[in-house]
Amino acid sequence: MTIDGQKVDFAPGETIYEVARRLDRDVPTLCYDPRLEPFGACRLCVVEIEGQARPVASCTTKATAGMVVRTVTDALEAHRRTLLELVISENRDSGDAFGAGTPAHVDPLRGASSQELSTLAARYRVRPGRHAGAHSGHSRRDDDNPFILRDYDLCISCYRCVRVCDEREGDHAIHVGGRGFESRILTEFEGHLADSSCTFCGQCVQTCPTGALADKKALRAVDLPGELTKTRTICPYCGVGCSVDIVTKGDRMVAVQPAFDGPANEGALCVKGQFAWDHVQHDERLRTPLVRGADGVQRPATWDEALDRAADGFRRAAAEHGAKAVYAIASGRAPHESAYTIQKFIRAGFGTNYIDNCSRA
């Protein structure tokens, strides 16, 4: 097939959009998530195909042999700009910033994908006041769950949140209700997330392209000074090895976001990996080893003193009660190197096989 004058091979079943992305063509979209089935709702990814009267959605159209495709023409760019203006007309607080070519302020702390709409609006220099009318979607600020802000005044009905909950998580906690301007994102019986089948994995937050669904814990850091920085690492909560980006402001950790290119998780996280990070900088977190004195009271100690005390305890237990008095349980959160070390500590150090792993249960 030919895309923008360039001949290219394609695999059976590939869509035009997938081929175009492979060629680094910057075809815009708002409803597309590579982890989900193509939906074709936003129509921003439309392309022209030689011999066809109307543009087609590239995300749902399969590539065929001999196809000649144009991804950028004056007509396509005008079409995309008009669509964005229609979307922006429903979006709260879009303001004139879009018309000036700069994104409206949707704080990036809301989620990993929260800047997609504002970035496209700036790219196409949309005119936010061109279309006016009724607004669909109303925020659920009464939902007092501690993790997810449901700010549906920013919703554009791309349904990525519903689809990721269904297709990736299998939770089916949210769905689309109503039609036209009455359509909205709902839980069963229009209740709160905590009363639904939601597992608070945060997938809906991280796929949302407008920030309509946002990370409440991250938004606590909006007024903190400093630039946002992301550091790639591995979630420590279990042995799966999910890739995450630690979001910091200055020396403060303010959020955890899943890595969409993580080989083990592909953008997925559980509730612990997504939201259970407050302990990292908690005021009551231990910052030095503690040893118990003769009076039974714990006091701060050096690492050498604490390790010597622990080693002496192991030796004394083995001497008084035998090697089988020592039993180890390895943590499922430990890396391979630590798991290897503790099994060697028991098998080589005490000559027994008295070791287990919490993950086995």
Second form
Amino acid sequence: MTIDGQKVDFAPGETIYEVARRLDRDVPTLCYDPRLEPFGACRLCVVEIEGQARPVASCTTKATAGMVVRTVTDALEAHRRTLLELVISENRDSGDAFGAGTPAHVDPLRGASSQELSTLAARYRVRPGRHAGAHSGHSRRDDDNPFILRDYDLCISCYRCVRVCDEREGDHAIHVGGRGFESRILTEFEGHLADSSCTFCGQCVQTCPTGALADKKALRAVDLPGELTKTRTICPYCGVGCSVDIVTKGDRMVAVQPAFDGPANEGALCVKGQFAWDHVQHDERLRTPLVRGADGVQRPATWDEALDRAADGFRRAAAEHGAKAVYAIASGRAPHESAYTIQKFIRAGFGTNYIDNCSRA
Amino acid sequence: MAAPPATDRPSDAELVARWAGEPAPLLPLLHAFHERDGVLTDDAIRRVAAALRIPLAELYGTVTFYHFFEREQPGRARPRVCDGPVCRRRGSAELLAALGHHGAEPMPCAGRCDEPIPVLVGDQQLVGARDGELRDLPTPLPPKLSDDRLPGWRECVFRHIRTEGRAALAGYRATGGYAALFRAIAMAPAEIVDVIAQSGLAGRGGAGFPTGVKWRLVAEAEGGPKSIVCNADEGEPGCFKDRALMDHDPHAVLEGMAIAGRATGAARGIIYLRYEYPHTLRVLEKAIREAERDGLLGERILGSEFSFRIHVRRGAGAYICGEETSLLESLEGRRPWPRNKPPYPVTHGFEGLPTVVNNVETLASVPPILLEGADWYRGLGLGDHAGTKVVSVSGDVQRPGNYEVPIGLPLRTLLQDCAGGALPGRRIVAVTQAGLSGGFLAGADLDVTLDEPALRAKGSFLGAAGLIVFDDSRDMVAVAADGIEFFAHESCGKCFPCRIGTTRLTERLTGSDGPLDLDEWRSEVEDICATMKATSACGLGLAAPLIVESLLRSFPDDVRAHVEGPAIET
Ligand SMILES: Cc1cc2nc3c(=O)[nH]c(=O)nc-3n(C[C@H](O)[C@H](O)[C@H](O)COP(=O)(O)O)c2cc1C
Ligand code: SF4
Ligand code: SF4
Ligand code: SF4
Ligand code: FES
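Switch over from the form predicted alone to the form predicted together with the partner chain, please.
After this comes the whole thing, all chains and molecules, with the earlier chain placed first.
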């Protein structure tokens, strides 16, 4: 087949979009997530095929031999601009408690894909106010779950959230109600996520291209000064080994986002990896070592004092009962470096493999 | 409507047991609970979800897609009054007000534009007058034209429909019924397909795809069991032909389906009937029972190897379910968003298996074609055009009704000689095509023949052939606004251009939103129409802009007055 004048081979079953992507053609999309079945809602990915009267959605159309495809023409670009102007026109500025979000500007703390719409709006120089009319989508501020903000004022009905929940998570917690302009994302009987089969894995948040679904914990940091930085690591909670980006603002950890190129998870996380990180900066965390006195009460101590005390205890136990009397369980809440160190300590220090990690459970 | 006494009330378990093992069980099971309780309760939805293993959120969402599943009192007893483009001009607002104390609500065109105003109360199909009087009247028969008005045209599907008793099996057989099925059973399947292909019969439901080609693709497709689906959703405003066919000649549809089954190797037939036709449901169910009793449907028909069973499934109020892939999704119990095509139903239809989807009229044409031959049918058309088309004519004419005319007939001949022309003292200014989907023709464009090439050259299409006529007393901006509002109401919401575009166009045509400057107004409207026509995912969004474009083309002064006029309409 030919794409924009370039001859290219394709694998059976490949879509035009996938082939174009391999050629680094920047075909715009909003309803597309490479992990999901092709859906064809946003129609931004339309391309022209020689001999066909109308453009086709490249994300749902399979490549065939001899096809001559154009991904950029004046007509296609005009349709894309109209589509973006239409979709921006249905959004309401999100003046929620977090103060974030207008159709054109959405705080990146909301989620990993939250900048897709605003990026395309800028790329296509969307004219504000064009095609003005009724807004669709109604935020569910009544849903007071601690994790997921359901700010549907920003929703554009791409149904990525529904599809990721069905196809990737298998939770089937949310679906689409109503029809047409009144289509809306809901749980059964329009209730709250906590009363549905939602597991709060956050997948819907992270695929949402508008920030309509947002990470409530991350949004606590909206007003913190500083740039957002992402640091790639692996979730320590279990043996799956999901790749994550730790998002920091200044010296504060503010969010976890899944890595879409993580080999074990392809952007998936569970509720623990996604949301259970408050302990890292928790006020009640110990900042000085404590040692227990003869009266059984713990008192602050210096590091030397504490480490000597611990070393004595280990030595005594090993001397009296043998090296196998010492057994270490590393915590899933500690980073990998700590887990590595503790297994080294047991294996090299005591010569046993009496070591485990709570994440193995 | 009072709930039936508790003792007659089937239990949940009985309802589930009745339907859970049947093909396409979701809609009938939901209807069974809906009919028993008058509304669909949370408990019923939970019960159905568990029985059919559908996630609860999905089933709840799907239930809210359809217009007629009631969740609140008065439930199914709530009168529904047709608010379609014809009935709006025949007093539907007054009728709605008159029935207001019963909780009446509007419904989109309910397919009786020749004798308005249809009203649905529970399973009663009634006709209402402006003042609120409701009557139970039979579906009008197609008007009989005297021979001098029919210069040598012959009918195909209507040729026996006016015969007394034709709807019953005895009457049908007395006029040659089921002779075509006997013949089909004696023929090789490929021969049947050849006859249909040579006849030039093409789909009468809207898209006009050659029926013989469709059947051949299904006959040759790998895999099975195969199905014949009769599309009886007839949701297009201004179309009421399938209703007349089914009510007065139901066996013709059943026979056409059985022949399609024989030709393609399908043993299962499903009729997808729109919710608004409960009387038709009873007619079809009775006809199926009669045919089964006489061995004309069921196992080993007439002692042959050929078996064919027909099931009726009732829709729940959604125009998009007439789109064939949306219809299949609806049958399969999912949210009825149209599927991405290809693949097409001929290979990936009902339950992903080869399926013929044909319109009622297409299928009813099959028995006469098989009896009289392909050449006979071809010869019914004018010029190069093959066959006939039933056209539903309504609105501002003397004799609205269903007329079966030769394809290629001049529009003006139909309006004048069949429908009797304009009302006294009036002049016809515009005629819609394909119900509302083809937009309207006006002025010199009314000099056109009724065939796809001629109508497409004018930016329209014949489609299912519903013609709504408007005379010089009508506000054409309001007509176009009603049209696009219908499409906005019926857009399934899957794709952006249609979901948002139909709403924006409605706002601009009703004047509730949009620019006040004419050039800006036109620029927005034209952009939206162009993008919808180029990028929509299915026929609804592709066709919806035509009515707006026809307004811009034919009535530019009315548009100017609408945009720049002193007051915004309310
Ligand atoms: C929005 C929409 C609504 C449709 N409604 C109907 C309908 O009510 N009845 C029908 O037969 N075809 C309808 N069609 C056409 C069907 O998709 C399909 O082409 C037809 O049922 C095939 O049968 P035929 O080839 O015998 O016409 C509709 C199409 C669209 C896009
Ligand atoms: S909430 Fe987000 S992902 Fe879900 S449909 Fe709306 S815009 Fe798409
Ligand atoms: S705990 Fe959850 S997020 Fe972490 S690695 Fe395991 S599955 Fe992945
Ligand atoms: S064109 Fe309209 S009806 Fe068809 S898929 Fe798109 S939104 Fe649904
Ligand atoms: S990416 Fe193809 S339609 Fe959205």
